[in-house]
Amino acid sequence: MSSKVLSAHLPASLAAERHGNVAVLKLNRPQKRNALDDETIIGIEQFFTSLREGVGAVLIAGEGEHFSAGLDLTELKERGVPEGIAHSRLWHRAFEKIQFGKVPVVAVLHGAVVGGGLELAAAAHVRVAERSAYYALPEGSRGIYVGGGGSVRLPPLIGVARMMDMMLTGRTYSAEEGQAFGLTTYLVEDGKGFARGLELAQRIAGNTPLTNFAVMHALPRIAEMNATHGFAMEALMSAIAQADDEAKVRLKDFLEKRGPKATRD
């Protein structure tokens, strides 16, 4: 499918395309292993804030041999506590636009997915890994601590103990290990990640917007509730979703054998 370049004003460290109803955002600093500087983080926030009408999903990928080696340490200068908090909150705001934004996000991971790059990946809703991908949190050896939301997003994915081990010992996990413990949900051969990710993003974009909203915004919050509150929220969200006009049309098509059925991939 041909791609259409988006008109959003982004820094040179980011490149955007549009493939039908899927917007593609690429980290575009291959010479720096797609390290994330402040300009890039601000650009990510701008991209997700200004998504155009008709975009139903986003695919994030990295140019070159790596997804992202994390925070660009050349920008790390001596900061006081207030400046450090402000810097971390900049990342929080940007990644919040991914996790709780307008549309679901698929991340395609290859090569280094390290530090802030892993925090970025954790903000996505679906993660596809190529076998070249590897994961690490080297902050401990550098005398720093995660600041892009990793403390919140990674433990539900990989567990507190595993995250502690990664930060304390510098342990690196392979793509296969990440798949086994649930960090990623798809594992493909090298060079196949973008095509698989785009296929999944197109499938997601074909859902009703209200269903996608419920999965993105309600499901993770329900999972944090006690059972009583969770059941109530689920019932409310279920009723809202099925009352949507588009949902009614799709259900009618299915019942009249015009709609797609669930099949094995």
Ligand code: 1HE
Given for the second form:
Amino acid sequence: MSSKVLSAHLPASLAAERHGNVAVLKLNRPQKRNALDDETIIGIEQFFTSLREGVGAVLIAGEGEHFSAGLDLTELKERGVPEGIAHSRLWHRAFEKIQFGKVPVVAVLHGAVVGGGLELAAAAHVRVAERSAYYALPEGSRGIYVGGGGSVRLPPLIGVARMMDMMLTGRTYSAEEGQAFGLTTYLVEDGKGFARGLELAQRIAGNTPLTNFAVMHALPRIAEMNATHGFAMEALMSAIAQADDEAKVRLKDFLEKRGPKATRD
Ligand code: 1HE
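Switching from the form predicted on its own: structure of the form predicted together with the ligand?
Entire complex below, previous chain first.
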């Protein structure tokens, strides 16, 4: 782990690197298909709470053949109801630090993106899939239920009906299907996800902090509000963003023919 990325120590199941103003977090337990044990979830929480100044976006990816096999099932053995609730809340806390943290997060998905691995991916802001990616919620067939925020974050991405189908029948979806539903917004060839994700994260890190704050923190809340509240919140957020000095510089740059144009990719 590079000390330039964070102040906290990470467990061996996670590895952090820094690429300019992008911090990269890798799930680093390929021998267990990046199964997520408690130590890893606590490490993810620490990573997102102790990012150093100057980090403008995070890229999350998995080592090995799969993004993540989800919950480490060896830790489920003898858990009672109170421990089960505490465990789910631990995941909620950690993933909340991703979704509503300091900077936007891009997730690169490949191979199995299943159970808690899919819940982790759903907490990111932009998802890039390689063609090898596939999605499943095997909780249904194991007699358990999602506990990492999937009931909240997956329906807006794939719809309640698809999530029900995945849980009730064990159905898996391919990378192409996930892309068609809107679960991912980029689909690339195998081996190309990291570079594409890094390029997107670098672009995101170049936005003003206020714009990134508005998109991460205001947009999803506005989307859950009624229209009356939403319009008022949008007007406030828009006025705050445009009053920022950096926004004024960027506007001036465009008007004086220095700023980038909104052209096709
Ligand atoms: C694991 C786990 C795991 C692999 N917990 N150890 N998730 C699941 O139900 C998915 C379970 N895993 C799988 O279906 C498969 O492992 C994969 C399709 C992801 C990959 O298959 P494959 O053939 O590449 O690997 P493998 O031989 O199955 O696994 C390699 C090792 O990883 C093996 O251990 P080993 O000591 O025998 O080498 C596996 O036991 C281990 N491994 N997945 C523990 N999940 C907050 S609630 C969230 C609830 C959930 O996420 S439930 C869904 C759990």
